[in-house]
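In the block that follows, a single chain appears as structure tokens, in the form predicted alone.
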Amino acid sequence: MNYLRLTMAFFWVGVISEVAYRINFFFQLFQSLISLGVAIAGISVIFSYTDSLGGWNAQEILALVGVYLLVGGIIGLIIRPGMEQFIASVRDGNLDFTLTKPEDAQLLVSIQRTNLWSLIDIALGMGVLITALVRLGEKVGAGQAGEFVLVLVAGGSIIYSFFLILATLSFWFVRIENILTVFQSLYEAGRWPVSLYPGWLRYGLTFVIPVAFATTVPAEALTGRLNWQTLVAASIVALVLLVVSRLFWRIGLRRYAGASA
């Protein structure tokens, strides 16, 4: 409960900061609508020539786009802003102030900054997802809903851990901001089912750059495609990466000399 209150406090500070520049809301809304429009246009063009793409129909892929926007909104809301701020604080020495606080430093760097307007992507993602499920006529039961929540949490944990590992490299390298930008570009591959890609790329997007666990797997849960092996794999990968990222963070932290060095 203490961590939850702390997270809400940081979020509220972020809200106060963001509402001072309300024009950003319209920029984010325009950008999100463009991204959604491009995705829907792509689906429309492809399915004007075929009824199935890799075994997925148009509404199932629309549901995947909804998950893609939803998870992308979560990344943009808190994960990426916090990691970008963390990288900058290592370079300029401001991480000193975080380390002197009584709470866990990893938690503080993870929630220290939010991008309020990414809630637009989350809202659009939920809207697209619900629209797709209604068109599919799917009645999502308690079991499917539970699987969706589980794999969504697992996917979010995997993405967070991956971001933390990349950001922790800043203890060894001076400027690595571009790594996060590259990952964001690769994340765009998640708007399509990972099964469409060649074997080597499918493996890479699942285990090297874990985009599939964040987008395709939750969509499979809602469309009745998820099997227990994938569910177990997602849970195991999430737990392993959370542990590995924590250990890597602690190793990197020992290399930090502070602003006075």
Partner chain sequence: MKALIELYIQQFKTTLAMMVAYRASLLIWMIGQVLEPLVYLIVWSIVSNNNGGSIGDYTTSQFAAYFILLMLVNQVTYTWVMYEFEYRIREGNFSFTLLRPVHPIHADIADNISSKLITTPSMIVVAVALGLVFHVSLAPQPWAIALFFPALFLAFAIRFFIEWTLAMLTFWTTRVGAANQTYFVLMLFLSGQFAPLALLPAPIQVLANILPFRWLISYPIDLLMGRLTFNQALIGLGVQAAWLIVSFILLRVVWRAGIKVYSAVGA
The other form holds:
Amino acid sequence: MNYLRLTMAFFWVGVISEVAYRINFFFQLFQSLISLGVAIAGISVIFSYTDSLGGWNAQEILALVGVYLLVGGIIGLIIRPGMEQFIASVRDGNLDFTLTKPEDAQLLVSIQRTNLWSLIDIALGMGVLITALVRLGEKVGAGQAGEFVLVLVAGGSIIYSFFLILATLSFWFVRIENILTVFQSLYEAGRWPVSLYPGWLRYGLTFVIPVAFATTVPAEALTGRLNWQTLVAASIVALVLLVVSRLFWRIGLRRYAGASA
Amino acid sequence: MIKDSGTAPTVDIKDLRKLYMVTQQESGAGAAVQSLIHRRKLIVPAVDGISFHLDPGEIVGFLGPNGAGKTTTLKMLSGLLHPTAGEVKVLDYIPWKREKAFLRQITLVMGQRNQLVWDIPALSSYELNRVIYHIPLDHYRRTLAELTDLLELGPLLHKPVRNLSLGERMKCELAAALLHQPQVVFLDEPTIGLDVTMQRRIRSFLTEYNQRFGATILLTSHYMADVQALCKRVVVIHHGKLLFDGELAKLVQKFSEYKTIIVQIGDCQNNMADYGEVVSCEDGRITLRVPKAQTARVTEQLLADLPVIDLLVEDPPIEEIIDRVFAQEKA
Amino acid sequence: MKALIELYIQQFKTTLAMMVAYRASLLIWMIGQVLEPLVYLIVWSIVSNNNGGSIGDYTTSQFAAYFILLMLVNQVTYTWVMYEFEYRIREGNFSFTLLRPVHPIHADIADNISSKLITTPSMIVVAVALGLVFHVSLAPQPWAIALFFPALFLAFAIRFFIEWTLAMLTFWTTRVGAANQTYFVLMLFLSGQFAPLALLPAPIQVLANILPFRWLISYPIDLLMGRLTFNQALIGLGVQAAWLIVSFILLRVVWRAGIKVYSAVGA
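What I would like now is the form predicted together with the partner chain, since the data block earlier showed the form predicted alone; can you produce it?
And the full complex, kicking off with our chain again.
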């Protein structure tokens, strides 16, 4: 309950600091529309030469793009900004202020910043997703929707843990702000079903950089491709990563307290 | 909230040590590549066995040259660093465990950093701290009103922090750090970079805060004026070791072997060097430095020999004494 | 001139030391540089195989060759000045740069070339490995190889001037994200990063011929893939030279105006 209150308080601060830059709403809208346009243009060029890509038709790929935008929006809204600020705060020493606060440091670090305008991506992603599903004529039952939400939450948790692990590395390597930027270009690979990729890359995008769980798996749930093994695997991976990232975070903190100046 | 207030010391450290492992990197491309393969490591003691304690409600100056270990000690006291050895207790808590109950009662202010969110008014950052510290709304309003009054924050609270001057920002920082009415306040160079007026205002605020809330304050500063105005007692460290712990006046007595005599006479005379070391001579106002033991004799002689208009015996400026303390240590 | 050479040498040493210090982030950055073309390579290979082994006059293995070469050309011509500039202005570091008695672009050029000298060898290794994995065969004409290097150099120079000019938008507004992204999208489709230009709709191909982007990426690739006649190749070099002049003039003009704005409000 208190966590929710804290999150809202931080979100509110984000709102206040961003309304000063209202113009950013239009910038972000513009950028989001552009990246949507790029995705659609790409799909239409590719599907002018083929009917299916790894067993997915154009509308199904569009649904995947919707999930891609949606999850990208979630990452941009709440996951990435906090981690970026955390990495910066290790470098400039402002983390000390966070650590002297009487609240769990991982929580504070995770929610300390939000990027309001990413809500646009989330809205756009949902719009694309719904459009694609309607055009597919797919009937999404309650069961399927439930599965979708479940794997989406699992995917979000996996990405969050992954970001946390990457960011925690900054306790050892001071300059790694790049690390998050690069995630973005790896995330691009999630615009396509991971089943397209050769084995080593598929495994890489599933288990090393868990893009597959964030995009392909939820899209599978909506297009009736999800089997129960994947569902269980996603849930287990999510739980394990949450625990592992938490442990790693604590090791990092211990190191920070032990060796930093 | 405080356990055994009045009897137990607020801050208690015994034989505190902190060692750092430092990797050495030399400049130049060749050395950079070489450091990939092999790095030289050094163990540097930042804090090398210091002990002292603070009683509730004390304001103590924590002095030492750059790199003496002040900030490291403050960080160990506020729970940011884990000591290598020794014992630290603050309000009977072990700081590095960073228990919430402990963190709610302390604060750390660093003059060279800021915790306020840059793009928004300070007031919004305060609201955030209210939630983080679970400050009840009426408490919060009252404390904020008091702090606003003491620091004259009224017109600043609604401006984005980035638009504030350095001094204004520091005032807002202080308020943010004190909203939860901490029992223990650690201040690391709170007046650094500020002009003299602003320094003075912050000093008087700290005195006021200390009296009103009975908080214990440990303060580092490069400005001796801060220390003289605020602290009866000082703790001096150098190279991680404790040099002095006691009243500021005693520090002067202990380390100052000289006194300064200022005499006002008609004009500068050539033979002044006979009386002591001439520091300056301007418009018949002569400043002499004289060994402490000879002060009385020299004063008498000056009065007997010269047409003295005015005569003043002073301790040398505290900066000079501190400088001498550290210089002696080095030798 | 001698001072400039010394500056470049000194910058090389600094860059080298920086890259060693930040080797972890360097490695991650390179993974990103490889992955993007690789994804397109894979997608197009699948489409090509679905289509019976080729699309237009690109066979599956030619797609592989195309995107691997793209990776290399992009590696050589890539710049990060647009991010760097925004950071500099925001942090107020740019004023220091202006105090130096040498135009700030030199430090950027030197830094860029230095880091490329260091990272390119490993990119070539990656490219060769990918070439083996995807069974790529290339047999360019000797003249094409001879022309490839000046073409690559010109591509780098034009891209550098264009992106440095765009980066200067920061003088006018600190919110340059939208402009940058528009540029990247144009780059993606019109330079041939998304697909060989010949596969895109005709209007886009026309646009690609008018705008500078294809001369930054697609043209050097086409040279090595033997898709240009000798005459076409020479014309291409001519067009590149023209764009070099245009972009250089643009850079100068924008710099003059920008520095005026910056010194009026920013510094």
